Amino acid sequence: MSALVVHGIGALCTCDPSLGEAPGVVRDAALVARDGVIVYAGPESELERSDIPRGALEIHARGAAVLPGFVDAHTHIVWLGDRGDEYAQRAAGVSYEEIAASGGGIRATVRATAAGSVEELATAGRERARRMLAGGTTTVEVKSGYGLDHDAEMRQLDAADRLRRWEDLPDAVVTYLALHALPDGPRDAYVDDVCSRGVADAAKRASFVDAFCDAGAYTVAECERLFTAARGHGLRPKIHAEQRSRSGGALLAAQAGAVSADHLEHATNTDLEALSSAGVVGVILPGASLVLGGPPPPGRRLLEAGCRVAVATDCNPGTCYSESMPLMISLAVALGGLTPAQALVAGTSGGAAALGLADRGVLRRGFRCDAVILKTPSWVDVAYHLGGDIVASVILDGRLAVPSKT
């Protein structure tokens, strides 16, 4: 038996609903951990010492906040290449389509990952998930994509599958992102290997698969035959809708009963609406929206329509290099319109539910111990101190994985 109990909490953010006003505030508290699962969050003051497991690794938050730990529901990092020329080009006034028109973009991070073996694949990825958990983010999903062969997306695939199983990393979910640059041949062919071939190997390895709808990428008719062949083996749908455009993707993924629609910025408020009637979790990325320069995230509007709300990093190689939930949160109030509390609870409860998750994203008795101890008593600084190093420590799945920096 692993045992933890994290002591002295200044202010406890369960982001609970049941306990009120958001985050879900519980002063002066405590946090305990049995085998990677919270038996008590509550005042300290009604914890008895007979209720802390015998042996249990016993940390003092000195009065320092306490969140639960960061859901990343929408990534991209494993790849191989690099795309920084790009950013310099894009800062000189060279648009994402003209780059993308003269080889550059998605298909520049295709012809570097494809050639890549699951070892090289895994271990580009290690190094970002490692900095993500640095940053407080315990759980991540992760997306292929930039394969197009068959064989080099499984490839990415089982790279995102080792990362699950390294215990010293935030916990992978992976997602089979079938349709994302176009291919070099005849597209019908491409699209029917994918939703045969394609889906039923993805199956072995992903939770859930994905598709960029947009101009430019894929249509809602060739995204709508991937669900409907990926939903007869088990993958439950995701995905990319009017981020560049408005293409029609926000209301099938209302249609197909997708568990998220990411991006939005083009999205109308009928879209949203749609989205909500459906369930479907809107997830805003709010890094790719600045470095795009196109409209801001629709943080606020998501909200307004009713949605559930996600935040997440979209970290990859072209459109937003950073693998900090911090940061992301700060850019959801800044950009997108959510007030501090708002925008915690969606990088943390709100991502869990773009994943599927009920086990985390709040602190409460049953669910997985998954914790970040901040370096301030202050949780809103999670929000405020733009891009500033914030986390002491991190506490995953019951155990302290990053010890304190302070």
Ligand code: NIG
The other form holds:
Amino acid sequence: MSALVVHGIGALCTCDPSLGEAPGVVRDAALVARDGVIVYAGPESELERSDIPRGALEIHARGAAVLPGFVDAHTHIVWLGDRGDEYAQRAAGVSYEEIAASGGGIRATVRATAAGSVEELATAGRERARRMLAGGTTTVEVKSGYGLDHDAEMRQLDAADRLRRWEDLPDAVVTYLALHALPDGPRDAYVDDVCSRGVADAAKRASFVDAFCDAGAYTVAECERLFTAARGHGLRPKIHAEQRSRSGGALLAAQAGAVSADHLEHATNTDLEALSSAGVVGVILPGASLVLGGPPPPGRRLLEAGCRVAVATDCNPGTCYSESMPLMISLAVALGGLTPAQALVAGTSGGAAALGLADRGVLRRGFRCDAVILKTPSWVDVAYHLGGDIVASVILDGRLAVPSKT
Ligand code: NIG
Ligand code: FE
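Output the structure of the form predicted in complex with this ligand; the preceding block shows the form predicted on its own.
And the full complex, kicking off with our chain again.
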């Protein structure tokens, strides 16, 4: 039995929609967990001493705000190599597409990553996942997509799976990003391979399948074929859609019943309404929007269309080298037009929805106890303090995984 109680919470941001206006704040609260599950989340004055399990670790938030752990629902953290030189080239005026067309971009990361062993890949992913946990992320989705070859993709998935077995890391959810960069050889043969042994072998390692549907990447027809093949093996679809141009990927996501459609900068309001009607979560990746330029992340437009919204880092070596969910929540407000409350919900329960996880993202009895204790009493700081060092400690599955340094 493990148990923990957090006393003295100035503002408990439950992100529980049943508590009224987001983010469902309870003042002067306490949080109690037993074996990783929340057994009490409410006013400290109503907490009975008998509600606290015997032997519980008792910690004090000293009036600080407490939030659900962040759910980062879109990342590419298993990569090797370094593309800092490309970042500098882009700053000097070379476009992402020009770099990709000359063999750089995703293909550069593929050359370094496909050569790596599972051990090397897992070690690289672990370092990034550790930084994520320190920043308050308690669940992270991890994609493959830098293999461009069956065996190399499976090694990436095995490395992502290894992250799940290490206790000191965010809980990992694995996605087979089957169609990402274009192959050197005939693309039909590559898509055939992915749609046969790719999905069959990935289904033993991953929960979701994903595809990059865009000009210079894969077509709607190729992605649709992948989703049909993947569904036969129990992999649920996700899609990179309307990122660099309007590709039709969002409409495919709606029609295919994808769990999420991600990026969406070039999506029309009709696309977003289709996502809303189909119950597809819209995932905005404002770090990538910022780095690449172009239209802003459509946070407010998604909400206006009636869509569920998530915000994630897209942590990757090309378009957003950042592990920080607080920074993405800030950018969802500054660039995406969300309020701080909407952005916080998007980074917690929204992320959980984008991963089909109903057991987290909300601080309510019966949910997984993943929580962040801030250094300050004001929960708005999560959005307001741009790039700030705001996290004091992190509770992961009911354990104090990142203790306060002060
Ligand atoms: O989500 N859009 C495609 N994939 C990544 C970028 C990957 C890379 O540049 O290495 C993204 O932005
Ligand atoms: Fe991505």
